[in-house]
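First, one chain by itself: the form predicted on its own, in structure tokens.
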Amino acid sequence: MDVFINAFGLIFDPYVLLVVILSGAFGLFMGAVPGLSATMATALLVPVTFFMEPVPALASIVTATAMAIFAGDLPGALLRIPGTPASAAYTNEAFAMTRKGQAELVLGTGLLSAVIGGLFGAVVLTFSAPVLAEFAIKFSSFEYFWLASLGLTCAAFVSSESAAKGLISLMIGLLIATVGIDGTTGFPRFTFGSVELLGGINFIPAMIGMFAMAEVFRSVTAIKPPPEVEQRTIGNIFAGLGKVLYRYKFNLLRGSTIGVLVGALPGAGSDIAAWIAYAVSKKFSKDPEKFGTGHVEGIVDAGSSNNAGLGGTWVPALVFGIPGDSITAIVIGVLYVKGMNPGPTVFLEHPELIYAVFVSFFLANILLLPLGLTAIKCAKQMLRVPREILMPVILMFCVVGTFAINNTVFGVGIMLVLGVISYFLEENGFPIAPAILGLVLGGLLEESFMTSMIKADGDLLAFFERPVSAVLGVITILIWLSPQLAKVWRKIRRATPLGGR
């Protein structure tokens, strides 16, 4: 108890309270620009934490981070153009809501939903952080595969009618994400003797492309205007929102909890939790059929994964020093320069410090709610501008974007021609989304694969002789296999007489 109240006293200095509301509103501004995602948010602000004291530093990056992964759900509500890769997921769910007239709908269960999310992980964070982070340590590289091959079934679930159609996508998801240097080999592939290809198909312009240039190349190619979005202006956000909430309470728990296992693993972090929550949602859901449509039941579940994964992430940053995702990973560097080595050792060391931090999750969470809606109020704006300006400007942005993210106009190319891959795939029916999430999970995948090969020597049954990786294979199986054993169960059920048995 001393030990929590001393964390209060350091959070609750007038200094660090004026850092983190000045990284909020940074972090809001880098989520909501496309490209700019929170991982560069957060090594934007490491070179300004050199100059600040532990719990400022990291108060000041927990912030930015949990307001950066609300922040990108706006553009990609009101344009269509995911502002994070977390809110990639659920983009054209978002903005089919908008175009029917619910932006205030969208934007305020968006918010909410990322509030109760993000104090659900610091709560799992504060209260669980060694158990999560004993368990996660136990995934080998077998899990990992699993993990990534559960993660690829889901774009069965988040693609359109055609399953060909799904399909086709997402292999072309992980085509591109082939290209390299093959981590096993170290053979060049797919690079065509360039050298900016050897390090890979970078996800941001990859996304960005897919997503935003897409949509402006929809734009200026349409022979007749897009339809445009019925509602102009932004009243209430939280008009109807608690009905919404009660109705998808469960999913509100599910999604939060999604969040924070999947967090909880290393490298997997907040982009993955929010498809896996995504398609769990269509999945379960009783009306699957509204998801695609404009539905808001997706959006409770994934927009509470994104920030619930947030605490999930930093379990294994905090307890063995290993990253949970990209932003971690930076946050990993800033422990070691202020002399808080992460491991087992810094509860003991440095108890109040990483206290300090727990606390900072929860005023940060509590300080969305505010700041979101202030940002809502913004960005509502682009509403009312004409497409034939709002269109130049999201392609400086884009542009701009991309180019920061390694300084080379090539990051620019790769943005292009993805974007023209993008249209031609929508316009020919086939879905976006598979196509992203196969960029995102290929490379993990391949590796995981590669690497349990290696290991057990080519024997395949090796994959189910681990407790974990057997459930999670069992677990993925059954789903490849459940639209078969769903024909069989009919075929039964048509076949036996009533008050049979």
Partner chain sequence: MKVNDAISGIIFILFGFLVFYLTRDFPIMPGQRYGAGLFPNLIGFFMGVGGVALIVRGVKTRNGAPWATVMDWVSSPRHLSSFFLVIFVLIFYILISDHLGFIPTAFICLFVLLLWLRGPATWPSSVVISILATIVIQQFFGEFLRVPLPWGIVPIFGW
The other form holds:
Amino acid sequence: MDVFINAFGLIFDPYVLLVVILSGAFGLFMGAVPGLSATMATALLVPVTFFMEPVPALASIVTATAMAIFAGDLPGALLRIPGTPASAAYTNEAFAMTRKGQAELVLGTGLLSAVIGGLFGAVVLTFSAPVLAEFAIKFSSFEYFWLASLGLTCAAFVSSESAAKGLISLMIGLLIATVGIDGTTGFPRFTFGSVELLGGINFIPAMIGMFAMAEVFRSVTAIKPPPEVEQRTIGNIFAGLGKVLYRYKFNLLRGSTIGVLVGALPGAGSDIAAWIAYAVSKKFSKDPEKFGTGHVEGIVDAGSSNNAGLGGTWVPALVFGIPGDSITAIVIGVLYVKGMNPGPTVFLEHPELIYAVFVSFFLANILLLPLGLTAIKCAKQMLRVPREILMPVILMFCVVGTFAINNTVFGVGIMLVLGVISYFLEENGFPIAPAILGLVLGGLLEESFMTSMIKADGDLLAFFERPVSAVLGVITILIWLSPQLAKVWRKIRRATPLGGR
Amino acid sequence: MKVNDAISGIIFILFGFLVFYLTRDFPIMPGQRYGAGLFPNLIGFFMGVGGVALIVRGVKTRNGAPWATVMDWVSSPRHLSSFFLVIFVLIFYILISDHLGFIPTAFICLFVLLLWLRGPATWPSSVVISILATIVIQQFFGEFLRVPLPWGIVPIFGW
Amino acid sequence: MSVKSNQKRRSLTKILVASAMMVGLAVVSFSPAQAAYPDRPITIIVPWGAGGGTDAVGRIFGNLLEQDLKVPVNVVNRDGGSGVVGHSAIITAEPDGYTIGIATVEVAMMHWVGLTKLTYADFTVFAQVNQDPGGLMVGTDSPYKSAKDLLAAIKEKPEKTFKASGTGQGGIWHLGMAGWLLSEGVDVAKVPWVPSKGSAPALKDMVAGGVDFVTSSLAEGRALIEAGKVLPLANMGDERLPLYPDVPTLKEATGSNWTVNVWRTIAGPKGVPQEVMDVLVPAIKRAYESDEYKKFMDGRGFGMIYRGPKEAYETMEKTDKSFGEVMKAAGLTN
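Got the form predicted on its own; could you also share the form predicted in complex with the partner chain?
Below is the entire complex, every chain and molecule, led by the chain shown above.
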């Protein structure tokens, strides 16, 4: 208990609070600008944290990332351009709600579910980090393969269009993910002799191309100006929010749980968590047909899961020094610089510092409420700007954002090419979400499959030999077969009254 | 260009074959029967499967509709130009920014786009918006976030 | 319509011409003056991702050089392509001292695999600032508690019984394992290499029971060693490490003469002028000798070593040769 009081003392210090608020504002901005992600916010904070004590250094990273993940929803909902990869899963849904004149509801839901998800993640991190880490570290490539396969089945749920088009879109995403040096054989694939392509196609320029560029094209080629139902102002974001959250309280819990668990698995992280949470939401929803038309339910799940995932990613990072995602990979470096070497010993040697990190998680997510509200108020100004001014400026932000990923114009080229392709795909009724999902999961899927095959020396049964892997595998296959099983079941049920007795 | 599903189907089947062709000499893993080509080939295969399904669907639902229709904006020279102007501006940025520097390139790109989309009469406000946006982006990315935006011909200042 | 669009076109042209002229004017009136190096920001290219050891070394040097040289030093990650992308970016930059980078041991490997043509000879080397020997680690639940036992079991049991990991296919720790097995007279194909994205995922996979041993440096396994999940068996360097004084060297453990070290050098493209070297090399040396650098390297358990331009270049040359031989013998070359 003393440790906790000490930790509170460390956080509630004027200097630390100032740092936290400033990094919160910084994180909001980074998240809201397409191309700048939570990871980049963290990387940019590192040189600043060199001059800080451990507690403000880590608190600034915690706060900035929590804010950035929420802020990614803002351009997603208002412009159909996700600010960070973690918002990509429900960007179309959120924009559809804005189109219906429900911008207040979608942003309010996004904000509150982010706060609740973030707090849930903080609770889990504080009270069960060691236990959860023990669980997460038991996952080997076999389990990851099934996890990635489960993730891919989400494509079937996130694409409302025809199954064939969803499949092709998914394959496009997976194919893009294979460009560059193959992780298992070290062989360069589809690089056509280009050194830049050797490094693969970075996810962020690809995502900006597929969403933002395609949106710019749609905007400049719109013969009829966009329908005026599109909202120009935003009223009280809390109106009707209580009812929605009460109705979907179970979704909040489910989304947050998925977020923490997926986040705690090294290599998965908030982006994948949001996809899975959204797909699960649709699969178990009472009205799945409303998904994709501007339905708030999926946003409750996914919006809470990506913020909860942030807490989850710190679990393996703190307990075993294994990064949960690219953000915590940087955090581990900062921990070493500050002499808080990750591992179980850090809980013994510096308990007050670790608990201060936990407290900063709570603080950051509570602060998210006022800061997020302010951000929504500022962001709504975007709706007032005429589109013919907004689009060129956004385009320039995207150009610089994609440039900043690797500091080359190559990223800008990727954005352009994929933007043109995805514009034509969408015009022909191909959903874009599965392609993005394929990009997110492609590397994990192939790597886990190929390394598993090396370990098992080509024996496919090995995927069912480990207990966790077997359970995951059976679940995945059951889900794949469930439409057929349901058909058979109905047949049997229909057949019984006739054949029986 | 909006095409009948059957035509998209054919395109993706051909694309699947292209993937097969490109992976023909990918190495296999030592001691296994497959390697770097396995996943791309599976992807190509499923693309083909999707393509076949699209052909079936496209032929079934065609009902005498044309095989391909151009989108409405293609027949409007103004919108068609807008479409190509966006592409052109980005290619211009990719080719020129390193030599000219970020500030002039971004200004030109923004100004050309704004002027085209808003009409020439707006040029004073378009100039102002372009300058402001360029400065804001340069200050935020170049100075605050320290992205090494190219300086090109512009003398280096700031930092 | 046509009149209006004509007008539009004309005024558009006018404005475009005007802006072109403005740009032209800018070229004429401001030609950058020559000043003493450095008079503008320096960029350090890190050929690996944010969060890794090389990234950390790059960032701490960026910070120290910035304080010393009084110009901003930006650290830029150019990862991907097993290091080829970032290293290529370093050697293709202008050799003016404003773009430098961290060149890592992979320079001595990737051209042997046929991924690129670039070699150590394409760099101007300023200094070597770190060196870490490879290691040999098993999970704590492994039945083998010493390098000797493990080696005996590898020799005795049928091939493919053991699997190892640590880096990608043909990466530095793959070479570390291959070199060790070759030095013990064991066929490299007996132990399949399970590629991983780096040391941390490989160690995690070993703890999860996916592979049997990992050959990355002991510093990279530190958190898991302290957590009692990983057991260090040996280090593949010339002497014992200050961090793990009880862990024997490979020579002490099995009598093998094989050593493998990763190193990080600060380097630029070939042809950096002498006046830049005269400023940069001493600045790097001062940064290396600073308390901050020492504190940081000790904290992470990374090995400190300083070699000046000439010696560092010779080290690269030597590594390149010996790695080439081992990679050919192990069948890792293309």
